[in-house]
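The chain below stands alone, shown as structure tokens; this is the form predicted on its own.
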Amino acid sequence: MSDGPRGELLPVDRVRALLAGIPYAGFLGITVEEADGGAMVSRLGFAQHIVGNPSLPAIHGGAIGAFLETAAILELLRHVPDGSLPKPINLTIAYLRSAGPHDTFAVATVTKHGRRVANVQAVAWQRDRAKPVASAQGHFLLPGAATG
């Protein structure tokens, strides 16, 4: 899926702006980069207050679900540029392996678009995308749909 109503992706400068409004997102350290051929790259940048084990240390599940959670909204901002958000109806996280201190990335596709849900996928990796540390796979409601 690669274009919204018009035929356009809102532009990653946008996607930026609305990303400003998130206070969650901000906290997490979530930001965008526009990669080549204009696909946008979700970043979470390692901090302290995200850390699960200190231990290891490994950032934390509940982060990293979260920033995927992100990144799948935020692809789907893109299709749909009126700026509302859509909501999750279920969002499945499949843990592959410890994320460490370090920067964690993330590509989010739009794997089907209708009229009133979304279907996104959503793969995170750190220091070498052919190894992911987490997935996602999620379901949303998009804004206009009747919900009763």
Given for the second form:
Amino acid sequence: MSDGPRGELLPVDRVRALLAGIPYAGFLGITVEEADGGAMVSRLGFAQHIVGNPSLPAIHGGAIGAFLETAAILELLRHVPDGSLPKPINLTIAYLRSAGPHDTFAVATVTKHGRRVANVQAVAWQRDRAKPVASAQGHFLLPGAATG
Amino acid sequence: MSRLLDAVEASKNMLVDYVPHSAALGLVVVDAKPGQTWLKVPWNEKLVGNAATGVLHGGVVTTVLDNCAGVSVATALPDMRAIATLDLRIDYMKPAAPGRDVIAWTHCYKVGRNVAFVRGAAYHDDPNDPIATTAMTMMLGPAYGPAGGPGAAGPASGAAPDTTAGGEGTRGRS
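Moving on from the form predicted on its own, kindly provide the form predicted in complex with its partner chain as a structure.
The next block holds the full complex; its first chain is the one shown before.
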């Protein structure tokens, strides 16, 4: 868990309520859980409709990327006071291992929380947290930042 | 022309229909030629990333570009090979307009011994006014099946889906 400059983090159950505002997260099957120390873990439940390669089988890389992006957004929601959604500017995803037919978990860390832009890192794993299946780093435009 | 591309001609949507997640997204092959692919994501409100604005989730754009890139690499190769995305960078230029389909285009512009390089964009009408641009590297596995090239036997009906799925779902051969 990282320290944002804006004081208390939004509780996980509030983030869970905000997930309803992200229809695609529901389509993929993303939920959030509270871990030790108040950290938040996102979960991508395994289901047939997220499979990319039925012969392995393996979860679609796009679904893993979308999961990491969502985990980053959800972590940022804990840092943003009004609960409106940050917009992704860019994201770089490294695919480290095949994601098998299991639930996938992710934690995100706000590396830098500026006034307009935040840098977030996220990592996803399945049965062994020491063997990540993918990692991502991205920049997000924060709500309220002047655009134009 | 690659054997996979012959298969594309025979059954365009075979490239995505064997990929459950692509079918769930409703992806459609618009066009394909050696090294280049165009896929479409039909508008669907289930894919919205922000219910307040109706804008498509960025992850949908990532997914269609990744899938598109796998097909582009497959059609750039003379032989059937396993393909696995190594990394993918996406830059979001503007939000997708609510209610509109999104087109993904990718181009495999370099095939190395182990790695293929792909760039691409997602857009509504004009590729020069993109929703997002992408750059990817894809790892290439060993060739499988009979030697390819012009005049080679076409793929068995079960072969192409493996290659297709490898284009977006296979993550390394760890």
